[in-house]
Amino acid sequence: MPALANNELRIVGFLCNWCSYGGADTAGVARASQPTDLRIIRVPCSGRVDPLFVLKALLNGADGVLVSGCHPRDCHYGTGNFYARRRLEVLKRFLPILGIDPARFSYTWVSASEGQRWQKVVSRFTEEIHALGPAPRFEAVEPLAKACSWTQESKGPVSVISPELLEQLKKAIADKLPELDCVLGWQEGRDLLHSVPLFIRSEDDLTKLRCDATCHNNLVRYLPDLKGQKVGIIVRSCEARSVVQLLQEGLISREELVVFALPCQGLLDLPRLEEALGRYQRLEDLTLTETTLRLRVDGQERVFQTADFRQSRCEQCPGELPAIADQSFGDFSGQTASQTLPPELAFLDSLNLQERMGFWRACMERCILCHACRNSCPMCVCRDQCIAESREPHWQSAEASVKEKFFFQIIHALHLAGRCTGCGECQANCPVGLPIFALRAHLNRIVSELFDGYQAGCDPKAVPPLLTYSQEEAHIHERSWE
């Protein structure tokens, strides 16, 4: 069969090599007619295709990508689709967030045996991709300018940590402190306004201890790195499912850990913030209420309400008591999580495909690849093994174009996927405040939706979902191309 209209698309087929490139083969030694748009990548098992072949392929230039291995429950390795059935459903799912329309991506299944079920599945498939046409190519696309907000309409207060609580907070420290080797904390940074992560080792470093609504950085970043050593550490609900998260991947040991909780109403979005400041020589003071901040700037007091400038990452935080704590410290019934999606997630879910791709190719313009996202993430644990970096395999040229960039972030995002726990470092950490919490977000929303409400770092004891599998999937159905 020749190519459809006599215009050949580049489709990439990755077939498992024990039953569907026998298949292909089958139907080519029957003289099977087939369509000669398929460039066919042989790999010994479906389980082997990391959803980044498929996006890479899709960003590099092909039309469509279809997926074939063994049919489940008969896989050569014997659970190798299975796991592959769950990753690349999510993938599926992931592709419009991204201005890539789903239907170019498949994956299916056929046995060795199966070589006209083979010329059904990969010329129906090419149709399919001919009716769509040509893909847009990412860096050919038209720039989104179109104005949007990060922000959300605040229902709550910020986190006001009291002078009495921060006390007994401090006493408990250290009081545990001579069987530590020291505890995590906060302090402050370059001005009153901002925070910077505290080691404490002394008691003297208790007095620079500061917790309230300006403590955003998430300290589990740290633990990883301190595995073999007796921590401590203080969290609030995001940071404690960050803990839970690294425990149920056995990257840190409970034993080696002392958890502090505190309860957290809030934070403050201090990039807005600062852009509502303007620019200033001295913080001279501040007072902090969970609704007013107030600041005297350059001899000048200046007021705000909180609610106005609360992160809206901490609108979905339900501000519970963490799954695991030593001692807790206050009360922590204060807040109910929203029910609303991320302001970012909203805006993007307003936008039809073609837009989607024009505003992530318009961030990515502004993007200048210093990877803060992902050095303050903490559950990149790769550190200097990223395969962002990596040049064996090349997976990323050092190439600074809007494409290279948007494939990092892309690599981010899915080494995330049934592990973010929604701590929104990434994108507070930001430096030209991209809204990359959104892809993030909606792979949190897919998992959810797959894995009946599975939340990473809710459950010390559960799975995270694309670590296991099961054989009978309630809501994957069986992709079937009869």
Second form
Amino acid sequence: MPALANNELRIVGFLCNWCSYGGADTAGVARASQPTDLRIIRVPCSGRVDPLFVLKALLNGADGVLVSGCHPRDCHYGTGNFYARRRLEVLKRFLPILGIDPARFSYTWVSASEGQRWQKVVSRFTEEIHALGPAPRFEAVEPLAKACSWTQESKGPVSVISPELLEQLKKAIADKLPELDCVLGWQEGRDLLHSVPLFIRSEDDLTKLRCDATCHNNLVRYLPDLKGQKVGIIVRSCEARSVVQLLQEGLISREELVVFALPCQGLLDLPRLEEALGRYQRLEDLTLTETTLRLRVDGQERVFQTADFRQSRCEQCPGELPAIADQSFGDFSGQTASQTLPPELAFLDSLNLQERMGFWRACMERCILCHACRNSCPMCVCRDQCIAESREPHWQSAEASVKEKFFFQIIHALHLAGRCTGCGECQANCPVGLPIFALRAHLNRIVSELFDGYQAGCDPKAVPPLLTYSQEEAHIHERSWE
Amino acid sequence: MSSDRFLAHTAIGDFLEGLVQTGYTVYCPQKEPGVRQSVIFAPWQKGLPISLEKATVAPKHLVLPQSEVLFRYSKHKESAEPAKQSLTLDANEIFTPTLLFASRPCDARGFAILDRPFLQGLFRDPYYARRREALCVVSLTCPSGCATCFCHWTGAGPSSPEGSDILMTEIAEGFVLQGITDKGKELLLASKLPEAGEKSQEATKARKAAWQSLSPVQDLSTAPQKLAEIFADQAFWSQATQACLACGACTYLCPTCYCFNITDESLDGENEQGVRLRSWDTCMAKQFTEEASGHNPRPDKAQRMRNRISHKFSSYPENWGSFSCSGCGRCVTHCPVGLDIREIVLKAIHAKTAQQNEKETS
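Mind pulling up the form predicted in complex with its partner chain next to the form predicted on its own we just looked at?
The complete assembly is shown below, putting the previous chain first.
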């Protein structure tokens, strides 16, 4: 074997026990010459390869990662590699948003008899990694302090619910309340601008109900915890999608749920509004119309155009409410989809790989791992069992380094692949304002490209694309190793 | 001779540069752009713009880093006796003089609150002690209160000197710097700043105005006793915390939360070499109280939040005679679901105890 003395790079290979590991063995027995950079980790099946294995390797010093399994339709377990193919393709397309060259990761299929093919795959991949050179280390890249612009054109109005409509809704909830354990809604928080979740258990609670554009909390977050209780929930488009996604995954039960649907034109972006408002002591009054927000703050009148402070995610809202409502209130016709790119994603798209890694590096210096992003996410259902905090297996060190923080963000994002309903709570609740929604938005884009425009939480009957497979993938074109 | 000095707005850069030259690492608030603008304490370098806004994250990491290496370890097998293994420990002992510039009085008071358990308790924590001794705190008097802060409820105010070495107050053209501790006074006397002279009176006026701008103060003196009384009132705590997401934002942003975890992290995958880390922990996490048997005395968020609030307003005061909350309001500002510690403490003060409830019904 030609040893690349002192010139070796670190390449990690995850090989399935039944085919590719055998294929590598066949190549060895045949004394086929191979480069020695590859370190092989044997796994039972390519379906066992968690995309996080690959990312953990890449973040911890691997220059390249190769996954190889049985050929499609030849899996020892029948379908493992079909699932793997979807996950690994999503992973490959996910890498660039992190600033990692997607060429550093590849996946392929080698059977136990294909010693020659193995030789070709490993030689080609090693050659390509050598052409790229040693991978940049996340903790060593120059931080890039750059900010994305939040101003967008063609902003719509924000939601204002008329007093009559609110009364109608309250009456409907009051009628249903005797048969429910509680109804989830919103109420005024520490002042008129800050709304917080409301758990309606009595008529008295109901008087506090508020449903306007300041109500940003995604109430679906609470549903898995209330399993076993009969719960009512007020939804708008984004909450409705989260409900549908949890139903699709069987994490909540439709029978235990009563859905009250409201139309929504858009929500206010509280963090940006707070920034514009500056430090204040007392908020004395608030008047909100679709286009204007009037505040009296410390005795002074402040007027904001709501169009300037509409949440950017509302621009990507698919508009239409998924067919989930038990009772609907108001006019849903005004909801339209504009399908622009989220500004945080457009910003990352405008950077090159090196800049993106530098950008995230700078972000992670501010991250304090408070987990507000994870714990406000309606799709993060593991609660106390999150792998980020597990010691066995030991996914993460307790070290608060930029690398560990970034890996946590990657865990959260990847566990949302094909599941994120785009509510943006993760980002809205980050105390230090990290644009982490970009990671989810990019994953949503990948899933949409690969799986015929699939959007999470829009169709209660659809199977989430990463929970299924097709034997022939229409949009996954694997590379040829010829 | 008064150690009061005057620092012109335009001279901040030179002043900080001078401190860097004398060997200090200077941390000052810097604005970071993002979805939400944040203000972070970061090492100052010449030419960096400074923000004087209240920081998003409290500066407690300067005395209690989010994670710190207590020591490195490596295990060796002895060739003569392969069954025997020896262990080498290597502690990190480098602590550089650090100056914290333009923190707020609530941040500084946070240090005073941390000092009690770390320095005055049964054990004096050597890591904390060395960092704390190497730290000089220059606090900026708040010009007014804000919507979420409540330092005056906890026994302090916008110009409280507790925990600060130097207190600076903004006046027309700059700041009056007033030495509080000997360390602070010496630093000012050794500096090239002009004496404040009559400007000191202007600063006193500014401080008075700040106090006058505060909202009415709430009396929390009965909080320790009341919280102890309703400790077992599960209904109260469940109701108060039903919206809580059990994330750790409140504890990690807090200038006075000091709970930590200690873990060994292998550096070679086989634990032959590694580091013993001390890192921030949060009482909002399940693992915080999980026992080796699997039993968890605080299985849900109601008990975890009860612990946080009772520690700050009941058990810490029992041990140390003051609240372990400096009223900075960060937990209120940044809680994703707007859980308001002020509201819960006030509710607790006015809550009826089980005995009172019984009396009323009988």
